[in-house]
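Here's a solo chain for you in structure tokens, the form predicted on its own.
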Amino acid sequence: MGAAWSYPRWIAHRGAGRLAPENTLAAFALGHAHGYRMFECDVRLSADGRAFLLHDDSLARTTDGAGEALAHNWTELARLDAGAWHSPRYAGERLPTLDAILGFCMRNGCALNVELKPAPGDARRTGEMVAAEIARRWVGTPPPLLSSFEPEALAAAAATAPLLSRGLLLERFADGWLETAQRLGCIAIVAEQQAWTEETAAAVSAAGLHRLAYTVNDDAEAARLLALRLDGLITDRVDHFRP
């Protein structure tokens, strides 16, 4: 195994899983209230280069907006309701900037896993600008872990802020995964939970990389992954699994 792992094992998915509108400050506050001290979130860029939290390329599922997020400037995105889709309690919740989330985590002593979630064709810009903002803004240890399914985004992040840790996201262990992770200077593999077996866990450990799983919501699956001694489990069930 490589460098010591300084992040909490249990990680709140998109702030508080499904208990609050995902990727919002309200979700982070609720996850924190349930005892979580590490969070995962999705970060992308607006048309004018503002880093903010949103999972989908489209605005339709989790806001009252329409169309592609990348087609809008931040002043337009900042006015959207990102909470009413979830429940009336959260009506009026806004899309948070990356800056606001970094501030929340630093104030509360929390770690962060930022998934670089670029729109199609925007991987390089996203990697560069998100990494630059984190490197400029973050104070404390451990620094946020940057992860992505997009090698181009991770490569851009590495070139911009090489001291930030990186993790390669995988749905499965296809040929070339190790070469890609090593080329990008990753310290971790973040894989879909069912991709983790005794064999893959051993292979990743032998390569000196840390091991994280998403999205772990089942008791039996959590027990299996803990038996494999994974370093991190990302979950929606922040009210069930106690960190």
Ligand code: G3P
Second form
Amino acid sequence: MGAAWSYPRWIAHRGAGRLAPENTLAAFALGHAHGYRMFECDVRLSADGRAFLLHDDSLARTTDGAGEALAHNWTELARLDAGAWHSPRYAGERLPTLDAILGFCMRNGCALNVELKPAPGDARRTGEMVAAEIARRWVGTPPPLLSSFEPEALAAAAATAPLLSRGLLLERFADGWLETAQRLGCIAIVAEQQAWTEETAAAVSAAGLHRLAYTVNDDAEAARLLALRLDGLITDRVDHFRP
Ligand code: G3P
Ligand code: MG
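Please could you give me the other form, the form predicted in complex with SN-glycerol-3-phosphate, since above is the form predicted on its own?
To see the whole picture, the full complex is given below, headed by that same chain.
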């Protein structure tokens, strides 16, 4: 195994999983209230380059907006309701900036996994701008772990802020995964839970990389992954798994 790993084992997915509107400050507060001290979130850029939290390319599922998020400047996105889709009690919740989330985590002593979730064609700009903002703003240890399914975003982050740790996201262990992770200077593999077997866990460990799984919502799967001695489990079920 490579360098010492100082992140908590349990990580709240999108703030508080499904209990609150994903990727909002309300979700982070709820995850924190359930004892979580590390969060995963999805970060992308507005047209004018503001980093903010949103999973989908489209605004339709989790806001009262429409169309592609990348088509809008931040002043327009900041007006959207990002909570009413979930439940009436969260009506009026806004899309948070990355800056607000970094502030929340630093104030509360929490660790963070920023998933670079670029819109199509925006991987390099996203990697550069998000990494630069985190490097400029973050104080404390450990700094956020950057992860992505997009090698181009991770490469841009590495070039911009080489000291920020990176993890390669994988849906499965396809040919070339290790070469990609090594080329990008990753310290971790964040893989879909079913991709973790005795063999893949051993191979990642042998390469000196840390091992994380998403999205772990089932007791039997959690037990299996803990028996494989994974370093991190990303879950929606913050009310069920005690961190
Ligand atoms: O970062 C782990 C996980 O969040 C990746 O999948 O689609 O939930 O962002 P997704
Ligand atoms: Mg994600």
